[in-house]
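Single chain ahead, by itself, as structure tokens, in the form predicted alone.
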Amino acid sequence: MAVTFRLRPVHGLALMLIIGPLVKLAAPYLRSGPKPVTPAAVAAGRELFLREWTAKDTLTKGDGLGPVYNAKSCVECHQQGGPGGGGPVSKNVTVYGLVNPHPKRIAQSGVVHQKAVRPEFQETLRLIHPSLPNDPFIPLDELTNRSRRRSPDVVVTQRNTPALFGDGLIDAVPDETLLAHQREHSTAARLVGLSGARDGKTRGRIARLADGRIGRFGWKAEFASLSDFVKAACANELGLSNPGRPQATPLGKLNYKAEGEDLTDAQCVLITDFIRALPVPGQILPGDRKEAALVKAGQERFAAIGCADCHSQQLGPVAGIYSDMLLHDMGVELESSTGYYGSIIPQPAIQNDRFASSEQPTPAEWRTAPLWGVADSGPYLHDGRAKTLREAIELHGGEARDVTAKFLAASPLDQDAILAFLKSLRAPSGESVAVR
């Protein structure tokens, strides 16, 4: 005999008032694909990405650009292969971090910035440490000489713009799709010796932050969503303080007091929803057949030495992106501070809060880099220090250092295919939008 439950009014209304906080909880936990954006939205966002912003802009409703900044524009940076792609080494963030408290209070870690609206808010490094130069910046060929002596007290790296195209896919990816990667590499690091078994020295792992989301925009994967990375470079490289994220206060001027909040959240919106929007890179094969063939035989040497153990061609539901989105120990050569804004010098008592206390990145640890649109995204690795592919190559140590070992000890050929494949992956073409 079936029987029939029926819920009265009230216990539907009872119902809602249990499920609905829950599932408003949940919802920056859930990715069911890539977000719609309309043609307007797109539009709306691409002229906020484009725009020269301007202190006391009237777009604004505080102080508008600055009082410190790196650049007036989003594309001032993003603009390699058309509006969203990376950026040159001159346009490199200085990233600095201390191991002790600041005398006078300066932020333990976070960003010198190149720029100011007036003389008397700019930025220097001796600002943060007697031992650095009264300038905004170090060369990058100087901080990345490790001959150079330095101070132990205080780090100073430097961080390249990465590339925007496709990262609204990226956005959409699952989280389990991600604990899927971390969980084969961990299986292949426990098979090390049986046939078919990967290079167990490749382990990878998620970054958990520390409100339990995972981390898949920055170097360090210190963001969990394309929205938290559009609103921490508004309010860090541009001065653009927004819901949630404040501008930053001079170096030398810590009592300057923000007008207000300079965007809205709507803004914001517009601004993550035209990257969203952006057109996702490809492979372009070579029209002539030798050459075509080249680049065939060297995606299969790509995947046969263990690049693609990291560099996964298919991420879930998003193909040719030839990365798994986990961080990596990348080897004593490649480490800096430990992550992007706010990120700090890993002690004992030092914690960034932006991780999960058990989960913060060391030095040496980095995102995949996505290899979709490479060739049109150099320089390469998170400072820009390698001018061509064959030297982001040479340059991977840790877990890596067995795959660099067999690409330098692939025949010229060989090596020739695999830098012919990894110059297929191109930025899109012109500047066209394609709406999802």
Given for the second form:
Amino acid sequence: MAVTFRLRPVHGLALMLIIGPLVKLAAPYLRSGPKPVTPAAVAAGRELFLREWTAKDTLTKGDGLGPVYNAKSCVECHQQGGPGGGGPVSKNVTVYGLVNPHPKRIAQSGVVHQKAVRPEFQETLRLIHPSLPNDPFIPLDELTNRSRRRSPDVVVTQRNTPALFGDGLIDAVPDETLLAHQREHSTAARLVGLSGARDGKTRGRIARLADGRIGRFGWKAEFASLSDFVKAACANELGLSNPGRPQATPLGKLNYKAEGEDLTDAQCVLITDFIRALPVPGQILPGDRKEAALVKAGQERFAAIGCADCHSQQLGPVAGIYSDMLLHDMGVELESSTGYYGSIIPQPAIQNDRFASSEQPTPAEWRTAPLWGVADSGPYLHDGRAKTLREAIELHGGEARDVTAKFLAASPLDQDAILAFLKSLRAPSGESVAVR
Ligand code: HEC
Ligand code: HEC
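Now that you have shown the form predicted alone, what about the form predicted in complex with heme C (HEC)?
To see the whole picture, the full complex is given below, headed by that same chain.
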């Protein structure tokens, strides 16, 4: 016998009474949560991420690659452990900052591009300041040599390519989580002074951007969302202008004008979708029981001596990230310029226009690098100056000074255990890609 159920008006009313409040409760989550990404979008985004762009590229509506650029594809830099990974020092990005406004109206800080589609567009550091070489970059070991004297009017630094695995989760961390981490640190910090004091005590602050949002991407946490960073990367690295960002104008050809915009917003969204869908790094325990025990012991020491004060295992809903996503003063050891990623409007002192003027990051402040996947993302630190994990730890100064001293005072076995723990934090074993 067939049972039929007819929806009478009274049932409809009951349903509305039940579902109505549920929808209301869920509304904020429905609104703020990331949109589900379709496999087709991810595949299309992957193609754009791997594509070797050319001048006047047929996939663009503008001048294509360039006029100035750092690489021909995203994956040329983001490649270790598969597309989306970190990059070697040879792919570092050179950034500059000028103390005085430039007579030729060159932006006060920005990127010096390593390549150009035509020789007359090629950028060099000399175009920024007469004291600098007629090359697009200064080798990293020369740059990080603090005994070298330089003009006080200009700063040149480099940025190493970070891995993008797990960036989708970072994008979705609620602001409240970051604020809570700041509060945790600041109770102690208020007693000894604000961020920037060099007393070896851990504190940290959120990166408050000029538009009021909280920064979470980039070594200085200067971009609030993954999609903002992707648009900046298209424009800065590849010279692909888009609705979120104009492409860079050659430093020596400030009157360069291109017809049309290279990428549509939809193309940028696809690239962002691809990054969001990248696998998340995790811990891989060694098969050998003794080695696995060493990793476990290292993880405990890591927390016990205070590494986890900044490299927090849990960030709100995200487990295993080993970062609080806050800016920390890392001391003269890791000082760089305030020169940053992107070009800015000229102002009287070197200011990073992405941050509110009262919130400017100091040259020594950096976002706690997430340590997930760290075993496969060398070299380390913002400019890749540390070739090994041990070197990276030894270079921690400022707020991390006391913790670093504890690491150095620990027994060789404890030190090895901490390093073994870091080496268990692996990039997701994705596909690998051949890059020239
Ligand atoms: C020349 C090398 C290079 C190329 C090419 C490149 N990147 Fe990057 N990428 C970097 C560097 C260096 C940083 C760090 C910049 C900073 O913090 O100042 C970075 C950072 C990022 C970040 C922020 C990661 C985080 O967790 O903070 C994203 C997202 C990103 N890149 C996406 C892209 C996309 C998309 C492309 C292609 C359109 C691209 N990149 C091309 C070098 C590169
Ligand atoms: C006061 C906060 C703080 C403490 C404490 C701290 N770190 Fe860090 N760590 C950072 C910041 C900030 C960076 C990024 C610095 C830079 O790029 O110049 C970093 C970077 C790193 C890196 C390099 C990651 C990469 O991708 O390049 C490693 C490895 C690391 N820390 C391990 C440790 C270990 C192990 C300890 C404990 C002995 C520790 N840290 C203690 C803040 C801290």
